[in-house]
Amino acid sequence: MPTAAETTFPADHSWRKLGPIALVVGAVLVGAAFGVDGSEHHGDFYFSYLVGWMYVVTLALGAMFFTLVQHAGRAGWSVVVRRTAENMMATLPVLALFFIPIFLGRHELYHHWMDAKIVASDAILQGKEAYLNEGFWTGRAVFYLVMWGFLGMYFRGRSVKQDTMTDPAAIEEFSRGTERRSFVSIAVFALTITFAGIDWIMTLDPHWYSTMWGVYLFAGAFMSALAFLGLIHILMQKAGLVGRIINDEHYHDLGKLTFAFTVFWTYIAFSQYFLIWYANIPEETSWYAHRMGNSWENVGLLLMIGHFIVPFFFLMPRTIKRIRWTLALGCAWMLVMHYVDMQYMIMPVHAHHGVHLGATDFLTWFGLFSVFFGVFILNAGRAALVPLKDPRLKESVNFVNI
């Protein structure tokens, strides 16, 4: 079983600075990316702001979604990686404060519907107007927050708390209430994130539709997320963290997941180009259209290469999975890879001339990811870095691959 100095995070650790200050860059960074936008309604700022907002909020549901799915399952052998994971999605009630340039900017990023001159003009949008619109668009936004900080606070708490008890029966029964509370808990993740991908990223051309959207930001969440955990617990042993308790075991099947989940996006994103390539009806090639021109078709390309045919190879060895510096490698393109489909996603709508990476893209991502990191690492330092109570650590601790 792990040692106590294995499971503490080091009250002198030098990783505890990191996470004030880190929220401090974090601050100033995005403050930065605000004041180097000189346009008069600072639309480079919102666009640039949404890109990196939903990158680190879909690190954070990733990481609920392995959560939640690893008590559905009773796994046994995450056990030591999941605390991780809590810590990560319990970042969610900060990420939704800084919702709030998106909220102020929501005119800037989705005047196409939220402008009442351009609504009166178009049919199209006229019929969508149920559903698209600013008071009901602003009522799902602070419930998908609310639920998302809910879930990832109260997960995290239960295990944390579990963590004090001491009968072994009561445990039990904690984890098995655990367990069943997470059935529900996918199925309102499920929902939410899939309506929010549409509110937030697919309403930005509100003409266009794809019923496939929310399993497509799905698939690029928890391959993010799963790249995330592998690349943080080989910075986190290296910095004399969680001691031998996460091993080769571990890490080859974190490489796997991301992998697999790797394949499952390359799956979701081409589904969903073929079968609008197939049809062929104008109204659902137009997203395509303004990607396949204007240097974009480059990011297309990019990311067919580096997002599918790069890491299939280079992740499917099973000793780049097992080796530390060859899986952090893959974990970490892949997370730069995540960047660049959320760019691929948001961007094209804005910068219709072509692709443009400024100062305002590398602020706000570097500042909204150190936010981000620093929640984390400040949650890390308030529990074991791994569920000390958990009924299946010793199944974990001892884990081998077959």
Given for the second form:
Amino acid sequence: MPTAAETTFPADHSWRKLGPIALVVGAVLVGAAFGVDGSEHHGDFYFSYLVGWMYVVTLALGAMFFTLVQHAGRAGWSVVVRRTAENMMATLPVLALFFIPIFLGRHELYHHWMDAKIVASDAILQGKEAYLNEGFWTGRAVFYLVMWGFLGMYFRGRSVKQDTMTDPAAIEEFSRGTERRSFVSIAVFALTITFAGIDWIMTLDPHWYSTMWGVYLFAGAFMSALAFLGLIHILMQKAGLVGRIINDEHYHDLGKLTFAFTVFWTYIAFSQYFLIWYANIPEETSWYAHRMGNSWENVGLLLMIGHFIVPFFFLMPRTIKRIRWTLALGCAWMLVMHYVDMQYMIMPVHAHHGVHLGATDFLTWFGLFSVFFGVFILNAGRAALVPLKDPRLKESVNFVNI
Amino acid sequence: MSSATITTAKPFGALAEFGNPAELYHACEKVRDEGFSVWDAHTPFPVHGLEDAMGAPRSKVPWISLVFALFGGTIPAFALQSWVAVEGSRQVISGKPMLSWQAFIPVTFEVSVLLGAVGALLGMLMINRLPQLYHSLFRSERFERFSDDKFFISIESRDPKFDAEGTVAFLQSLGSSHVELVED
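Having seen the form predicted alone, please provide the structure of the form predicted together with its partner chain.
The complete assembly is shown below, putting the previous chain first.
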């Protein structure tokens, strides 16, 4: 069993300072992004901000799915890495507050359907008005954010509470309780991420629709969370945290899952493209039409190569996933590719004259990621680094790949 | 007629029986460290980590599978579809360009998966030298329990380090409950 030195975040550890610093620096960078943005109605800022915010929210949501699925499957191998996923998902209440700029910029982001004048002259939008109206949109956003914040805090809270329990029978029963609660939560997660993807990204182009959109967003979210889990544990161990509890075997599995979900993302991305390409209906093809010209076609190509072909061959060999620096390289690469994916989903609506990576893009991305990271570190500092009393902790520590 | 009465000049190998996985595991480590190369372990169920205790190299099956998938699946499937569309058939289908690569992806993918699986199966059979209608170890009656409740190590006489008396004594020293020489 792990020793106390391996499971605690030392009070004098240098990373503890990193938490509050990252949080403040992040907030300042986001403010700076708003300051340096000189575009009309701050359009550049709001779109960049949406990209950055969706990036960190999908990281947290992917971690939430990871945690829920490990509970639902009563998984043994993942117990030692689960607390980190819980610390990631418990950033959601703070990230929910960072939705406020999107709410304030809603008329800039979603003016294609929020502008009454446009709707008045558009029969399709009038037909969609029962769903696509400002009041309902706001209500749904509040609902998603409250649900996510609640689920993130609740499941981390249960896990931390278990750390203090002593009676083995009660601990076992407590785990059963967490499992029972995870099933319905997965359903809630699936519905909320699907509709949030529709509300915040798909409606940027309100005529367009794709039934694969929710899964597409989920695939990227889960993939990025797995890549982050792999990378952050490597960095934590470099910094002397978690000792040797997490070993090659756990990294191998995280690498396998990251690999699997880059392929899953590709499968979904291609399926969405393929059906729209085949049917060739104007309403559906418009989305790709916007992305096949004005230099966005290069971003699509970059995703094909960088989000699939390169990681497919790079992450395939067993050895790559069991050596720290090669796995770290693969994970970091995928985290960058996830940003490219977010740009590709959101930005062509705004930057329809071509790819435009400006200061606002970098400042909002680094800023929001810094906020996410700061809250993540603060969460990590408030409890043990692994679920101490989980009945399957021993199994996880001794886990070996076949 | 009992097999023990027959003596041959050169046996197939030595067979040692063990009562449980732990004994077998540690015996394998010692056989590995002794430097034997043509030997095997036989268990009724997979024993975790036994390939490490045996010092077995990584399987080559994934590479065979990859070669089958790429050169039997991906490339020929894509090439055939492209040839049929552009040269063989030359029909405009739903107004798309002749070389509509998008339409070829699902078939290319499926054929790659199929050939990858076929490669894995054939590679596994080839490396295990299967199917094999006869194996000398089945001359031993005790060996039948390898698929029931006993654990075995067999060291073949082809091994350069094999010598009948010495190897039997070595296997006995590992704590085997029964060691025998099996005829070829």
